[in-house]
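Just one chain follows, in the form predicted on its own, and it is written as structure tokens.
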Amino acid sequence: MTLSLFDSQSQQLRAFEPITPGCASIYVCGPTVQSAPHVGHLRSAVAFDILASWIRFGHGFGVKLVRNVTDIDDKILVNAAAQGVEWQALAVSVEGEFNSVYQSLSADADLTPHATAYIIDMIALIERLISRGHAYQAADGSANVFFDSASWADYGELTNQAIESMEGEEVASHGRRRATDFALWKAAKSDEPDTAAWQSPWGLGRPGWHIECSAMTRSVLGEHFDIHGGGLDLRFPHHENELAQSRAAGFEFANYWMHNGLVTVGGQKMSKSLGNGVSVEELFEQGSAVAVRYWLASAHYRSTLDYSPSAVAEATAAVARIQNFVKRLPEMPTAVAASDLPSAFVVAMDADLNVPAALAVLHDSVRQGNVRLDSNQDAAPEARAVAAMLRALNLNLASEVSVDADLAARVEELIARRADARANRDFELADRIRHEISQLGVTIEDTQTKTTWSLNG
């Protein structure tokens, strides 16, 4: 079977060829650390993570899956100043809660770059569009640089839209030319602290958040690399100005683009003047985990996700059908391959992850199976089929476990090499140390004081 993947870019689906035959590389832009994160968080989280899955298990190819971490904002600055903490401890203490939660959803990534890292090479990369004719540093003796929009004949490419018909900033703000022209340099502030700035040819500063993603791909991944994704909301315009740069800057960047549909309450978007937001701890407290990725995955991954307590708990219960299936079962099996999938579950996921389609096949066999285990029949295709198929989605059924010593021993060993890879800035280490635990079936929090860890449910 061929993959077919809606690709924004070109509105219209594509038989996925990744670059390299047998390998996938995928970017997906990550939370901005400034505050706790939301359900629109989790949604864009599971959705690249089944999208991985599927080329993992289903086509049998190598993933390469990044997750960025924008650790330096003006947000996370403005919030840190509101609550008298260092911005480094918010970001740290609120990327603590992102990973506990994608961790709890099985939804971590293989790497996850911290911009702090890449201040560099972000540096390197904005010299090479000025030199290039695309950048500019501003008139007003400023250390700000923008890109200069009208420079790149398809700047609007990714949306379809005319650089006349785009919304820009304030054509005089801190020396641009245009409204579109957007910032690759941010002149640092006298009252922002001065651990957030860093030298730059042009004068001490911070990077844009654009230019921190194409930095990031670029050495994470190369100048060409197979999927970007993220949210609908990031399409315009980070994703329309990260597309921009790379290109202007001379490298091919993504063959795809892919967005997840936002999340509603009762139709409407969630929003604070709305006063309809639901807090992650809410949606756990209505659904285990397991249950809340259910339902995060149960519509079409680019279709709007409407959120309400009942949604979760039909979710709840159409995962309780499944545990109850597999409880009933002499033994689960294990060791499962891409053949003990259904072909109508293949169909659904390589069209576009058709999830919805794919588990009504999931719950087919689940009724299959009973209706054997009922009349003392042998039921081991069907749960061999339901086995492959959770593989596939990634949900994880498995019920919790005792402590073992040397696990804990292992545990603690980890943790204590990761919290040394951060004190030392090494992120790439850590990220590896973090996905090492992952696999052990562990959870690790982190709080501004220490990492505490449980086993996954």
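Quick caveat, the model's predicted, so the values are computed rather than measured. Note that the rigid core is defined as the largest set of C-alphas that superpose within 1.5 Å between two forms. Numbering follows the first chain given and starts at 1. Compared with the form predicted together with the RNA:
Superposition of the core reveals a Cα shift of 2 Å or more for G441 between these two forms. Core-superposed comparison between these two forms: the C-alpha position of F427 differs by no less than 2 Å.
Now show me the form predicted together with the RNA; what you just gave was the form predicted on its own.
Here you get just the chain by itself.
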């Protein structure tokens, strides 16, 4: 089976053929650590984690998933100043928030390079662009350096736009020649902290947005790598500019471009400027981390995903269904391989990561397994299939909240007393105990052999 991916540059499905056989290099645009993460960031992280996970588990390739951290940027400086903190401190604390969310969603990258660690690489790249005639220092004598968009005939190739149609009303300024030229290096400003300025051949300053990704992909993955990903809203100008400057510098750059769809709230894009972002806290109040991950994966990665509390509730129910099947199993297989995957699942995943269709196969296996268990048949084949599919999707059902030991002991004791009462057919007492247990915020479930319990909500 071959994996076909929708390449958003050529706008068609293409068979995935890695540059190095058996190895995939993926670069995904991570956060600019300026303010707390929101649902949109999580969707992107989960989408590309599933991509990496599928290539790794489903195809047995080695995968290097890189997700950068842009830790120097206008907004970081602005927000830090507004909060009266050092910009580095803000960047570090916001990054910490991102990391903890990524971790709870099982969406960690293999490598997370930071922009500020690659300033030297960026300066070298800018010098290279200048020497090749694709960049220029500002005519006003400042340290500003711009990419010369007119010098690069392919500018606009990623988003299929003609450069003439992009020049809006904006007047060239800061020594910039054309509206479509963009900053590679920004001169230091007097109202910005000294710590946010670096020495360069053009004077004190800091990198423009876009250049960090070109520098880091080259340093970390080389001049030619397999997949570049990110949110759809990064296609232009960010990725278009990245592509232009990298190609103009003489690099082949990415073979495939992938863009995940955006998250909306009530049909409107969730964005910082609209202020309608759903916070991570708010999201995690609606369901567990697994349920949230399931919800984020429940629509195809290129579709728009609309947020609502009930959507997460549905995901919670779907996850519970799978969990209940696993609970019913005498044993959940741990050592699974791609060969345990149902072929329909493989077909779905290979078709540009059709996770919704893959989840349908997962539920089919769960239902078939339940039927077998109901008739006291061995459900081991279904168990293996389910375990393998969960693994392929990197859905970790086990990540449950830990329970206070004292509470657990009390509940266990009450359940034992209730069991005695039921054995003695003293149902009035049994019901009183059940009520008492519910007062502890715990729901119990009777099965044929035992009583299980779980925390409410």
